[in-house]
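Coming up is one lone chain in structure tokens, specifically the form predicted on its own.
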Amino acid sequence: MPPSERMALIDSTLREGEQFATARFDSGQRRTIAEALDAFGVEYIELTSPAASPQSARDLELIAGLGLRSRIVTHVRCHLDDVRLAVECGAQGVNMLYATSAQLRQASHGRSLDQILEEAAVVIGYLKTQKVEIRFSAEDTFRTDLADLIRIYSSVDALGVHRIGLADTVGIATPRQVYDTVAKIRAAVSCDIEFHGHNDADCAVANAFCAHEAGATHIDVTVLGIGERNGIASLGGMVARMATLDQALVAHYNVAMLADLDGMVAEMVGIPIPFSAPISSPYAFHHKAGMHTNAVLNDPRSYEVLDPAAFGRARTVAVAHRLVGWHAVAERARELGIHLSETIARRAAARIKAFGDEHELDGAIVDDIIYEYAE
């Protein structure tokens, strides 16, 4: 199945990314985030229930009311007077959740399906009455009977519902389960299909492009992937994935302000940005070992599957280490100013190697070095 012809990104920071161990933010940093999160075009931004805190409700209420391109939804419980109070508040989406595996019917609400499926009907009656989106998302997913997932998601795609979610709340799934679930439940229903996968596995990213390539066409992420426990699906990590196919699939995005967003979240919450996340790393377009760079200095399309330029990057050729091939020397020599010849620039090399088996080496002594040998 190919992948959807659209594909909305739910950009989650202000609701899962709270629950990052680390994550308080206040209402200015709320407010600061979501500006951001509209600037960088993502299609929604989702907020924390209105019913978690009183300032939960009066920040839904104050950032619904900015007038956003991104449209502002929030996660609550399939219960009315959530949802009544998300109305309230201004939301323009309502997120609604139940959770529908054995294990978490057992230990969060007790309760059978056809009684989810009694106030489900309740609820989403209530919301169609509203000018809202409307999701339903079934709380752990991959470990629900595919025949009970099903019999909810066609049973709310028959009440009007404007979207279902899949969520693999512990992270469990694998690429291929996701796949298959994705492509079962979209030739079950007619309604949008979201997906939330959580990163325990370390499979969020490839789990939410199967999703997609599936039928999926909402995708959950946060800025730098945070969320509860290790996170979900990255901001990045999408973007990456989807430029690699083609350019042109994040090019309504403003790609060149991903780093700075990451930079800012990751300041906000007190960690560096990991130095795998795609395109905001600062290892990201770092290039070391010889036979790597020269290839780079000659094509950077050999090694670099993205342009560090479209994202407001640049590249880095390393020479500060005993890997150092040859190219690498005389292209810094030109840096300089200098010129090498193949010969003087391999002699060059050999001294810097020499050295770095025996020292640290840093960019000056790399430098005096190839000034040594200016011809």
Contents of the next structure:
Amino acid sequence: MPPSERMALIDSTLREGEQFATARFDSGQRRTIAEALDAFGVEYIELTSPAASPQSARDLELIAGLGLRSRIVTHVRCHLDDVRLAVECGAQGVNMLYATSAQLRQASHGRSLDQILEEAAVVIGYLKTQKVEIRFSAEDTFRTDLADLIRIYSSVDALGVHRIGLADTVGIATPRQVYDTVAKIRAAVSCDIEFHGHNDADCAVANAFCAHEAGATHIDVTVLGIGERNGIASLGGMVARMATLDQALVAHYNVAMLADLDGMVAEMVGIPIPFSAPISSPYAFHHKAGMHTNAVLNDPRSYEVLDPAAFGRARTVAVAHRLVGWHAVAERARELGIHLSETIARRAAARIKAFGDEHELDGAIVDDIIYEYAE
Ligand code: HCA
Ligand code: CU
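I would like to compare: after the form predicted on its own, may I see the structure of the form predicted in complex with 3-hydroxy-3-carboxy-adipic acid (HCA)?
Let's see the whole complex now, leading with the same chain.
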């Protein structure tokens, strides 16, 4: 299979995301999330294994039957029973997983690499008779010996999988390590490469991007990055990462939906949108210190690498604090229909700063001070 050129996003909110501490999506919510992700335009949606529970099987069938543009794949063990069920439920692809690191092989299934490859050959043999995309992932890739990885991946590549998966299951990999490993595996296989990275060391988006730079074609994300422990690369993070380089890289997504999508899933799992979330955080386009607000009011690009309007967001400039600069005060005055000269705006700013040293400030107090200086 020749590798795809463009990066495809595989959103796993309905699989990895369901493994987040407070997530429990009912059928209706699963459908709502799938439809929203489809409207956003992610290339793939990954669902929990149909073998996980009867409802998971019914929901896979339902969502696979909706005729969405996003391809519906399901995450399954490399077992004939599981992949058969996935095919019966209408999945368009199976994302198979097998633990390959010494740690997980011992603690999890106790099989040797030879046994893993024998089983994989049977399962892939069956899947080749079906019209589904086949992916084989080595769980805990970055604690698996490189020689073992090359052996596993080139074997399944030769068996005809469409894609192999590299998973930083425990969030231990560094960006450079991801780049090196993906590049070496890229040279050893001809199929597409998927990367799935956890965020334990806050490197999930950086690692995913390095994987892409080294030749990964498919990147796993979830809405807000929810998943096991503190999750994986977020959809918003990957979109921001690409858009900062070139907005055209995300032009095929409905990026104006992102904040609502994040807000919807946050509400479903009972958390606020994290302050650090790119694009959709209430503070993602908020400017505070005087030096920043001055420059941003002159030219937003001075402190904004993303255009809030391109994502349906608005810039906010804080005035109710003692770090305020006179430009921000003059701007706020303009919003109130008042023109303040530089001299007067500087005086008003000095007054706000002095007041802010002694008391808590809020917008109403600042507006009152501006009105005083307007006379
Ligand atoms: C897990 C599995 C997984 C799978 C990733 C993949 C991981 O829950 O441990 O199939 O590529 O992080 O390894 O999410
Ligand atoms: Cu994972």
